[in-house]
Amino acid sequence: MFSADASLLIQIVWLILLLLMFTGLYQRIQIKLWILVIKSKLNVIKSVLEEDKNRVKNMLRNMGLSTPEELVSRLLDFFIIEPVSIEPTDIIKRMDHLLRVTESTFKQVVGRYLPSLGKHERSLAESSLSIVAAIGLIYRVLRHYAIQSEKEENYILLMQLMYLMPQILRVVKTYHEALDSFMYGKPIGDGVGPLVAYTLSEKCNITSRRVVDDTSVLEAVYENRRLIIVKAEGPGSNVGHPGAVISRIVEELGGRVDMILTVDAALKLEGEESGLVTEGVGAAIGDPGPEKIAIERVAAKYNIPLRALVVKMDIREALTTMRKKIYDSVGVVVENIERIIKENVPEGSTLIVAGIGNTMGIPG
């Protein structure tokens, strides 16, 4: 008699599940299922976004400005639309120019709801403003992404939208736990270039300081040899132009430079060790394109050698307040950059060594 149950139920579970997958059903049934986890993971995204603009709103009520909503909601949207690709000619040229205009554009709104604020200051709470903006949209387009799967029932995006979740959480909640150090002017990780450029000037004996496009240049003497020193000017939130300044010291110069080095950080792969330093060729600098470029025309133009290192780190190691391993690398970087110095430029020459990266919190 148990055996003749046990039959019958399997046969009807069997049927139970052509049912299912001759009609449709267990697809739908894993559509809705799909479309619940990512309703709330779009709810955790969109509860991180509030909390982060009303953080953003104190902040700038305690910079003095009485009501925050109206530039909140006027940058929160702000984009920048790429040149035109089709056409590459002068394309690079075309970028730099649009990516200045955001920055001036950018600067100019803030400056205007704060006048009263230093140029430091406001720094920051344009690097605020930016992240707010940047987890705004990502809302924004996966709110897009899952109600257009929803409406056209589209599986496979679902099931894209459903397993990249996780690995968009994670940086949403980089951004969020970024916009502490922000906030309130804290080194982070991709500071660790602009970091070892000052500690390396106050190892050498200064003769110059100036400040080029948001950025600093500082001319020492390193061990009989000429030493010029580019990293953006801090310590607020800044990146420089140090491409451009780069390109416009050596033809300052007439091309009379030994070598190029540039110092980053540079994002880590799984199983590496974070705060590890390599050597290699070429311009490190992670920007869209139009500084690294400058390096490399540049050098490419005068025949100089173009030598980096890179610190490793993950995203958030990058974005956040600078951990005691990538602190500690300083050190080791500036021992490689003595060494690569003493093996590769001959005394009475002249190299420029380029901290890249946000100097906020750093000074110089």
Contents of the next structure:
Amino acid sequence: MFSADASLLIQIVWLILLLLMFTGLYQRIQIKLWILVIKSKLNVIKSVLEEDKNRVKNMLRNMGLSTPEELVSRLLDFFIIEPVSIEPTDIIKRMDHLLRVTESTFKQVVGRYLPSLGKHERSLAESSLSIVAAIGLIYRVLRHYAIQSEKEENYILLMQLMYLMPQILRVVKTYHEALDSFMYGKPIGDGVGPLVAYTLSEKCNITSRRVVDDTSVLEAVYENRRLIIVKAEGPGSNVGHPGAVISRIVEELGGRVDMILTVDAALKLEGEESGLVTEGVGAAIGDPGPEKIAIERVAAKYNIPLRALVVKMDIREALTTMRKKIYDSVGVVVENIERIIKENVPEGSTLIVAGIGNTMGIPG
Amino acid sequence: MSSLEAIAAALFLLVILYFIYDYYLKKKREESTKYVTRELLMCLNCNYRVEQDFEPGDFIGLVKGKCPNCGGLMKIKAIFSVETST
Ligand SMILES: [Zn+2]
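Next up, the form predicted in complex with the partner chain in place of the form predicted alone?
Every component of the complex follows; first up is the chain already shown.
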């Protein structure tokens, strides 16, 4: 049994709790606690950023750049201003232009600092720098909201930050892991499309091979059908311009194409199995817009069936070194392609198979 | 102490133990998924296969090394990551 003193103490504690509740002071305490947690998570991201910056600097030093600090700081804060969208006329053309200028500027800047480097290694340096830039952007935006919400004691903003933190940390961790793949040029999960294209090309006898717009176009004969295989030019880190190239090929052939089949990695829903191969209709390509619309437009213009095969994976599997499970799905995709060709494309006709994704570590 | 208080105390202790156990499991799960990159080499002559660790600069289709079986050239067939068994 409690003594009288103890029961008095309990009453006082209850009184304080009630006061905190009615005056809203408990929120203040909560705000302080959340700020502490958010700041500690922010420090985790900062240390990841510093570590990755140093890794990339060391990589650039090994490539022969004695003072990489200037290049890193120049590209770390690089930005793209989005095209005007309240007037959508021509937005795809404008966006495509901006994306291409970004790409060529990145290449030019890295090329200026590392003139003696081969195309393959330079692409790895470019990609590694853009990963560090992505982590840097996340860090800066988070820091902005953390400072702002602390200044204004914005309960709602802090709550959002608090509950989004695990998701953001997972993204940062994924980028951190992805940097390892990009620094050494290992194939990533997103490379499943190009790997399918490469595997398919190994099975056929190639009659011609050309590179257009950073994209390889291979012509082959597959069981009396004219097969055109499109993939980004490898084995550097490169996604090419498959949409623009497919559109060009179809125009060159005057629209006499009987099917366009795209193969890509797709983000899986939670609960779905990684490496699952599924079939559908449409352009399976995850660019900001210009490449995808080019395929859709040309297919609609000439009434060409647009088929798609995707391999399911999560964002971590897509951006880090290709897991065995996903590698094993390549054979399944190739079998599916062969089945679709036999079922839907008559002998003597032409079809385009495009492997969409980053072709790092995959030649052709 | 009454039996009601004893039950309350026991429940409270159980809840705390559960949270510690849950935290420990989560931590262990995060640590255990470490991956290592492997590559599969295949002989162009006799299809002999060798699996080994990835080396920087390698890519699929690269002709690399000699076959331990027949001395023919080996080509990288696949590069993938597998969970380390530790
Ligand atoms: Zn051999």
